[in-house]
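Single chain ahead, written as structure tokens, the form predicted alone.
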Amino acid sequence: MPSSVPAYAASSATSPLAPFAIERRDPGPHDLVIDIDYCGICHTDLHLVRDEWSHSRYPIVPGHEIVGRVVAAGSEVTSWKVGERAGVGCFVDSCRRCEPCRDGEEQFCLEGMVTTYNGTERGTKKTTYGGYSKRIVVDEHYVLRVPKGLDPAAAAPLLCAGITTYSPLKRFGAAPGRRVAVLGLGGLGHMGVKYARALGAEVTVLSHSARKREDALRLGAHEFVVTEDPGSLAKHAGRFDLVLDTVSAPHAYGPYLDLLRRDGTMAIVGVPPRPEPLAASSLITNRRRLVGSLIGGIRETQEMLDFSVRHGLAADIERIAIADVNAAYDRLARGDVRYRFVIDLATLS
């Protein structure tokens, strides 16, 4: 029979985080069961806790940065131990029979990824539950091993912010002798940093706020151009060979555009609220591409965590009970963390 575990969970759109119980799925054959020590609070749950992008289901169990131990495994389990430390990311299954999920790329699943939280499990059509909970049961193709080295707490965001700007500067060209800027310093932005860095590239930092400049520079840096100083982007015109963007409040794409030179790539991973009108000049001056970049596949997941661990990199957070959820959240939507928060899942009876 399902268990019940201890969770929180929102039950609408103007509730707060409060003490639930979700039940798990007794294990499958192929079935990891993973008792959670931390999970990180991404800004998607906190779209998705206040539903402002209109999709959410009630109750829901945020977190999709999950960090915990196997603590039983199904029958046909082989490659996994009891005690050993596993990570979840943003989805939990896939059809498996796509070309993307054949290729590795799980998150653009045709038939569609299912999600941590707020997804619907293949077969059962039940809700998600994400790792605001004591436990989660999940598929072992799509649990991930947290390398020996990493501090558990510091790895949970790896699983989101790590993997999505990871991703993009692996592929579009992020190595030495490369210029890029990563602009927004935030749960995102400051991993982008690290990463670019770690990848060898000569890094800038573009933010609105001057107050991010030490940061940005302790974080591996080597530029901070302040944005909303007068003239400060036209000094950098057709500089960079890529452009990180993550933020996710509304912007122009074009002004970061003028910044690439010939053949240059804008990465956006972040998510404003509304569509944003963009010239074709932008594009078309210097041969200059726009992508979008989400995630990764559970194997590239996997090499961000190895590439971490390697670099003895992981997120700046901040460690926080349960019971500071809702207060989290409200400093979350202020901008007001440093640059991820934790939760400490053993302060959930």
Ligand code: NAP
Contents of the next structure:
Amino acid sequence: MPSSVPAYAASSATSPLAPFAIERRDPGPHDLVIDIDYCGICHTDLHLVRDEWSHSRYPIVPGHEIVGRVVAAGSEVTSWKVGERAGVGCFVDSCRRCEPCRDGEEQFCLEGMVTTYNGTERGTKKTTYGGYSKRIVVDEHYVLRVPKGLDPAAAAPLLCAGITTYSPLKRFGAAPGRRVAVLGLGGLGHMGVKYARALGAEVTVLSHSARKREDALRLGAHEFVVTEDPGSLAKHAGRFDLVLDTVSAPHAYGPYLDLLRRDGTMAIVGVPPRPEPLAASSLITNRRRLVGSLIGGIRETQEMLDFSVRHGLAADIERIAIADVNAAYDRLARGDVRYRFVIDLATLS
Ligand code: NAP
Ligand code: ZN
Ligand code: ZN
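Form predicted in complex with the named molecule structure, per the form predicted alone context:
Time for the whole complex; same chain goes first.
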């Protein structure tokens, strides 16, 4: 018998999130039943709840930064024990056979990853529901081990914001002797600053919010640039090896590409709701590269969690009760968050 679980859902692009009961499946042989303690609020949740990418399905139960405890396990599960801390990120299944899946990059599964919410379960074709809920049932292959040394609430945002910044920073060369700029100091951006610094790079924050200067320096940045100040960007032209663009709102890419030195790379992870034109000259000058990056696979996500505990890193969070989730969304839309809201699911009954 599937069990009924309390959750919060939005029933349309213009409705607030409100209490809603969902069903979770009985655990199959490889499933873990996880009681959710904390769930981070990613800007993706806001884009999807408000249908800003035009593929939302309602009712939608968001949440893909999940930390909880295993409370039951399927008959074939051997490597997890009841009571262990478990994490669930942005996807809960994939085909497991294609080349990306075999390479541990399930986010690029040729049959499509099954996203934690607003996705379609393989087999049943049911819509998936995310972590703004008390409990989730997930195949053990898609569950992360949350190291004991991490505070569980501050670890939750690592499951998306952490891996989404860690992966491109490592892949595109954040390292000693390299200059890295992080564009946008929000949930992703603040983790980007921490990881770029931990990887040994010289770090600059590019922000449209002058009030975030002290925070940026405290989080590990060496320098802070207010992008709105006239002439501020021109001073840094041709200077960076890597720009990590985490901005959620529409913005031109050209002015930030111009900050790259010869063979520099700009990695986009932010997903603004509309496309932006790009002049070829921004790329051909200095032979620049513009790349994108999408979360990370299970193996790399575990590597990121282990890296985080080794370096004593987790998110700076504002813990909220689920009843305050709509107010948190309004603040997130305004860029007013320091630096991730995390829902305490003990407040949902
Ligand atoms: P967030 O916490 O809201 O941060 C976004 C930041 O963008 C803001 O804090 C703000 O930083 C900056 N910004 C610049 N112009 C803005 C404007 N006009 N209005 C509001 N903010 C503005 O969002 P997030 O959770 O970090 O997510 C960022 C983006 O990444 C979203 O589009 C999200 O969907 C996407 N995402 C992508 C992936 C992936 O795998 N590629 C994964 C997760 C999320 P300043 O104040 O410093 O300018
Ligand atoms: Zn996310
Ligand atoms: Zn696959």
